[in-house]
Structures are given as structure tokens and as C-alpha cells.
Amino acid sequence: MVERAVYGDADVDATCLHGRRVAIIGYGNQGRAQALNLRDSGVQVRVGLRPGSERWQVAQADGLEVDAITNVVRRADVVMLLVPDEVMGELYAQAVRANLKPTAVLGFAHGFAVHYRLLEPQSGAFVVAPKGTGVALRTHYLDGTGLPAYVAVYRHDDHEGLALALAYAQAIGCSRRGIFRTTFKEETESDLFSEQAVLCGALGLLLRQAFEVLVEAGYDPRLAYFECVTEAKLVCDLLVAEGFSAFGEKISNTAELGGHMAGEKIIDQQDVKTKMRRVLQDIQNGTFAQAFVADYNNNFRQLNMYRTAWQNHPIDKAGAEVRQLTQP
């Protein structure tokens, strides 16, 4: 079992980056705060990207020095992997692997390709998974707040790995709010779990269907979008804030009392349970990965005609019309 740690800014030894160079590998979401976050610490940044990719002239406007992924890997103490689950396997085995230093350590930003095994890191490996977006982590940064993160090591006897991982997370601004330890395995089905049993799966399922509720009852879309969708943001934020606990004290009593009445009506706590148990049995099991990839490979079919189902429902009507009125 690992040790369930939390680590603040004092317990970083920062000097475990003093001198090597950080290959950030890919310069979308997260390469892109990270590489600058990273810059602004101090640390020796170089994004590596395929020829002709249109984040390159993006990373050279930033003042990074850009090169080829093989080229970056090449030179490069630590190579962060942050590129798209899908294709990190196929990238490692073209550009990476055969181009590390024998002493080169690979990160992640997300245990994915490792606990599945769509590569097999040769040597030492950590994830640093900040807890929430790119765009969220160079923001706190800059404020000087910082996000939550992450940290697991591909040995759980990798103590130098750790310290490196730390070292790292410091250097993106996460240890000013926390680093929590964790595992590869833990780090991965849990947030592939909260997306699929609630903030990507239920919780927008849950969204459309009380909306379309309201509208085939005769309710203006733009009302419904408000009340089902807009409000969620509000409630989310206050959860997040205050906690359960202190909730009902932020809220109305009627509202307290009628979401307690209504959601026993809506929610078969126990069916729900048992539903959400087989999503973390497909997890853990790797059912998950292997659609994943089957669909990839097939070009996202899947996943498109969900993209679609949503592009076409007027729940995105109604919620473009609702942005364009109230946005400043």
C-alpha cells in the first residue's frame, strides 16, 4: 500500500530539478501551462512537436524553444507525455523510446497509457496530475495560488523518482495548495470513474433530461436552460465551498427541503449504486480501455455520433441563446 501523504510547499527538495532539462511533449491543454509554468520557476523548457504541427509557431510566440519530438527527447532529463490518451502508445514507440537517455525519467499528466499498458516505461516514470485544466493551472500560478494535484510513482520504491515528482509539481505551482500521493491504478480508474459516473456521463444526461422535461411541458427553452443548467454551475461551486454540511444553510428551505423529497423520488439510490459499481467493474477490468481504443482505431465513430446527438439537441440551442443575452 502506499503512503497516503499530502505534501506542502516544505516538503519539496526543489533542487531535484537544479540542472535538467524538461521535454514537454505536446503543447495543447496542459503542455501548454505546463511548459510555462515550469519556465517561469526556472526550469530548462523545451516543447517537442511533429513537423508541421500548428501548436509550434503557438509554443514559438510564447519565447519557448520548439524542436522535433525526437530531437527534444534526445537531450531531455525528464519527458512529460502530454498528448491525448489515444495516441501516446503509437507516439512513445515512434519518437520516444528508442531516443531517451538510459537515465531518463517519463511523466504524465494522466496514469492512462501505463495502467493499460499501452506502453511500458523502461526506466523510471511518474504521474503529475494537476486538478484541473490547463488554462485553470496558469492561471492560479500566475495569481499565485496554484491547483491541487496528484503524484505516483511507477515503482512505489522509487523514493528519487518521488522527490522528482514533487520537485516538478512545485515547479507547475502545485504544492502551494497540496500534492496528494497516490498510484498509477488509483490515480487512473478514479478520474476515469468521476467522469463517467457523473461529470462527463450522469451529470449531462441528468442536465438534458430535466430540461427537456420543462420544455414538453409548455416552459420557454431559455428559462429551462437557466434553471437546469446555469444553477447546476451555482449549487456546484457552493458545494465546493462550504461543503454538504453548510449547504442547506446557503440555500432556501424550500429548496433544501424539496431537492430531499424530489431526488428520493428521481434517484434509486441503490440501483444507482449497483449501475455505478459495473461502470468501476469496466474500469478496473479494462473493458473501458479496450472500447476506447477499438473506437479510436475506428476513427471515433462512436464518439462522434454522441458529438453530434449533442451539437443537434436544443439543449445547445437554448444555451447559445442564453450565453449570447447574458454574456457582456
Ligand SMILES: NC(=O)c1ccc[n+]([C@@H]2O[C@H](COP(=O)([O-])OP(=O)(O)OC[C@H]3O[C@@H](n4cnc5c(N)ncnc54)[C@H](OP(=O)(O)O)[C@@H]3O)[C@@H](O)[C@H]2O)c1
Second form
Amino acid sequence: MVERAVYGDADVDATCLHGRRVAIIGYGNQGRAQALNLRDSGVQVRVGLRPGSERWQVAQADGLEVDAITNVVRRADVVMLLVPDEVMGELYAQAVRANLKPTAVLGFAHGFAVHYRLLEPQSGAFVVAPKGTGVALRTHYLDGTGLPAYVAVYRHDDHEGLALALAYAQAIGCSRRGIFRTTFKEETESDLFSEQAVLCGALGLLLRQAFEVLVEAGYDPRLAYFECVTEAKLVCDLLVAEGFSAFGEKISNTAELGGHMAGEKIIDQQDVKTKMRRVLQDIQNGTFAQAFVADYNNNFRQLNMYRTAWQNHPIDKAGAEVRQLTQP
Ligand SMILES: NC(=O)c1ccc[n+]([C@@H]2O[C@H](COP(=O)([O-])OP(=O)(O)OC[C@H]3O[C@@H](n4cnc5c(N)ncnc54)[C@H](OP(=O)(O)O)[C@@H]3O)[C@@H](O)[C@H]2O)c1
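Next up, the form predicted in complex with this ligand in place of the form predicted alone?
Shown next: the complete complex, the earlier chain at its head.
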């Protein structure tokens, strides 16, 4: 069990990164934000991309040095793999492993590939997982607030690796808000669970079902969208900012009592928890990871089916109209 520490600026030794070369592999959501934040924090960064990548020019236009992945890896002391989780195993085997310096440390923004053994680090490895999108990571770096992050090291007793990971987290702006110590296992499994059980799974379906009920009953789809989706953000912001008890005081009594009464009718709490536990089990025993990699190997047939279903749903048309009509 690792110590459940939360680190801030005062706990970080920024000199751990001094004189070290960081390779950022991939220049997508996280890659771009992390590379720019590191560069602006004075860290030596190079971006590694595959030949023909359209992002090669984007990174150069951002003022970064770019080269082929193998070349960038060869010279790096820290190699941060910021490519999609499903490709990390083959990328590591094909372009990274043979080119790593023996002392180089591997970094990840999510522990998936290591936890589910798509690759096995030969030396040190850490996770620095910012709690937000790449755009948010960059925006909050620039406005001085930063994003919180989780940090984990591959070997729990790797104190040097932890110090390096903390310095890395600070350089991308996360020590301003708090860095939570965790493990590869806990970071990976809890992140997948929240995505599946709430954020990208059940929440979206709940909003969509509520939208459908109102529209099928004859209500204006734009109002249905506003009520069921737009206002969900207001509620989430309030819950995150002030907590569940204060939330009750900020909404009307009508909303509060009506919400409790109907919520219990809609959500069968025991049944939902049983189903959530099954989802968690599939994450813990690797069933989900296997299915995910199998779908990737099948050209994401299942994922594309879901994408098409959502794209063709009237909720998106209503959302676009609401956004256009309510622009500030
Ligand atoms: N999305 C987020 O905000 C977020 C938040 C927290 C953690 N994470 C984690 O951060 C990591 C990166 O996620 P991401 O969303 O930033 O990824 P992403 O945007 O999808 O990554 C795109 C980059 O990966 C490169 N890439 C894709 N397949 C490749 C391959 N087979 N070989 C070499 N390069 C390849 C792309 O190259 P080209 O330029 O050639 O297309 C591109 O530069 C993941 O571990 C993810 O779980 C993401």
C-alpha cells in the first residue's frame, strides 16, 4: 500500500529535471499541452512523431523541435508516451524499447498499457495523470491555476522516480492544485470505472433518456436539451464547487424534494450498485481491457457503431441549435 500523500509546490524538487531531456511521443490532446507546458517551464523537450504525421508541422509552428520517434527516444532521459492507450504496446515494441537509454524513465498520462501488460517497462516508469483534457491542462497552465494530477511510480519504493515524476507534474502545472499519490493499478482502474459507470457511460445515457421522454411527450427538443443537458453542467459545477449539502441550499425546495422523490423512483440503488460492481469487476479482471484491444484490432467496429448511433441521434441537432441560439 502506498502512502496516500498529496503533494504541492513545496514538496517538489524542480532540480530533478535539470539537464534531463524529455521526449514527448505523440502530439495530440495531451502531447501538445504537455510539451508546451514543459517548454514554458524551461524543460528541454523534443517531440517524437511517425513519418507523415500532420502534427509534425503543428509542433514546429509551436516552436518545438520534432524528429522521428526512434531518434527522439535515443537521446531522451524521460520518454513520455502520449499516444492512444491501445497502440502503446506495439509502438513500444517497434520504436521505443530498443532505443531507450538504459537509465531512461518511461512516463505515462494513464497507467492502462502498463497495468494490463501491453508493455513492460525495463527500467523506471511513472504516471503523471492530469485530471482534465489537454486543452484544459494548457489553458490552466497559462492562466496560472493548473490542473490537479495523480502520480504513481512503477516500483513503489522508487524514491528517485517519484521525485522525478513530481518535478514533471510541477513543470506541466499540476503542483499548483495538488498531486495525489496513487498506484498504476488504482489510477487505471478508478479512471476506467468513473468513465464507464458515470462520465462517458451512464451519465450520457441518463441525459439522453430524459431528453427522449420529453421530446416523445411533445415538448420542444431545444427546451428538452436545455433542461436535461445544459443544466446538468450547472448542477455539476455547483456540486463540485460546494458539495452535496450546500447544493441543496442553493436550489429551490421544489427542485430539492422533487429530485429526491423522483430520483429514488428512477434509480433502483441496489440494482444500480450491483451492476456497477460488475462493471468494476470486468475492469479489475482485465475483461474490459481485452475487449477494448480486440475491438481496436477489429478496426474499432464496435466503437464506430456507437459513434454512428450517437451522431444520428436528434439530441445533437437540438444541442447545436441551443448553442447557436444562446451564444453570448
Ligand atoms: N485525452 C485526454 O485529455 C487525456 C486525459 C488524461 C490522460 N490521457 C492519456 O494520455 C494518453 C494520450 O492520450 P491522447 O488523448 O492525448 O492521445 P491522442 O490525442 O489520440 O494522440 C494522438 C497522437 O498519437 C499519435 N499516434 C497515434 N497512433 C500512433 C501510432 N500507432 N504510432 C505512433 N504515434 C501514434 C498520433 O500521431 P499522428 O500525429 O501521426 O496522427 C498523434 O500525434 C493516453 O494514455 C490517455 O489515456 C488523455
